[in-house]
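Taking the form predicted alone, here's one chain by itself in structure tokens.
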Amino acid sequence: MAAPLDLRFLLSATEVGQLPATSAEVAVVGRSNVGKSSLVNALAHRRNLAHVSKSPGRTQLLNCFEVDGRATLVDLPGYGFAAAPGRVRATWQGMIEGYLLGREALEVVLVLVDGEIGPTPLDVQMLDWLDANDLTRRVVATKHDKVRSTKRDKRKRELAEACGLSPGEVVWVSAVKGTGVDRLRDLVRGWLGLY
């Protein structure tokens, strides 16, 4: 078993210039309610590090965490439907794009896709945008536990194909059951140069 990431909350920011200097960084993006905060908690093996809500859109800032004392992870606001005022949601696109294009230490963007429903048009749009801007990204399919075991192989093929990937290129996880979390911890440490 891979040791949990030693994650420590540093700060929340509204723009990239407010974030601390770092040697390397991983960003977590995805639509609202895909399970970004739950995954951050699972990576750290902690329950309440990142606030989890049943209402989509509770992450409204760039939330920065220190990883193993040497690098950082940033949890970004979700895209799509969110239980937040329109004036707040209107600032998110600029905040997210400014961060993704302006963060020099950014090594990889984890694009979380709901494994139960597959990529939405917004997910595909995000993947295309990242590719167009030459940003390294990996697809992480969440909610593995919600896909029936008899349908998992088919779902894995369909989801990967819809993202333009082979099934082996998608990291499947369940924050609830812990499926795939060890593998993702190892990948994150590798991307951040923590080995």
Contents of the next structure:
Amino acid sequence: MAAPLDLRFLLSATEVGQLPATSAEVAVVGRSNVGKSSLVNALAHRRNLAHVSKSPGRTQLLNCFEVDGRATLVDLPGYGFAAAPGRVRATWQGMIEGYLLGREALEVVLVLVDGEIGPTPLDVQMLDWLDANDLTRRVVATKHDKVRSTKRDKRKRELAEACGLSPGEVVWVSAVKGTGVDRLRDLVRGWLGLY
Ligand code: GDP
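Can you now output the form predicted in complex with guanosine-5'-diphosphate? The one shown was the form predicted alone.
Every component of the complex follows; first up is the chain already shown.
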């Protein structure tokens, strides 16, 4: 079993220039409610860690955590608040794009996709945008426990295909049951050069 990631909240930033120097970084992105905070908590085996990212005033910021004392993870604001006024959306987009294009230490972007409902058009847009900008991304499907076991193979194939991947390229996790969390910890440590 992979040890939980030792995650410590460092700071919230409004732009990439405010983030600390780091050896390597992983970013986590997804639409709101996809299960991002639950997954960050599960990676660290902590109950409330990512709630810092959900506290008032922080949901729209770049929330930076130290990983195992050497590298960093950035929790990006959830996208897909259709109700947000255009100007607010434009500000988030500017901040996220500025971060993704400007962070030199960024190794991998984890794009979370809801395993129960599959990728939304916004998720596909995000994947296409990352590809167009030559950023390395991995798709992590969430909520494995919410899909009946008899339907999982088919769902995984469909989800992978909708993301332009083969099923083996999708990591499917459950923050509730712990499924796939160990494997994802291993992958994250590998990308961050922590082995
Ligand atoms: P965020 O907005 O992306 O940070 O999403 P949250 O982590 O707050 O999760 C959104 C909702 O999905 C909450 O009600 C969680 O309890 C639920 N959720 C998150 N991960 C899982 C999971 O692996 N399994 C199940 N059944 N529910 C989950």
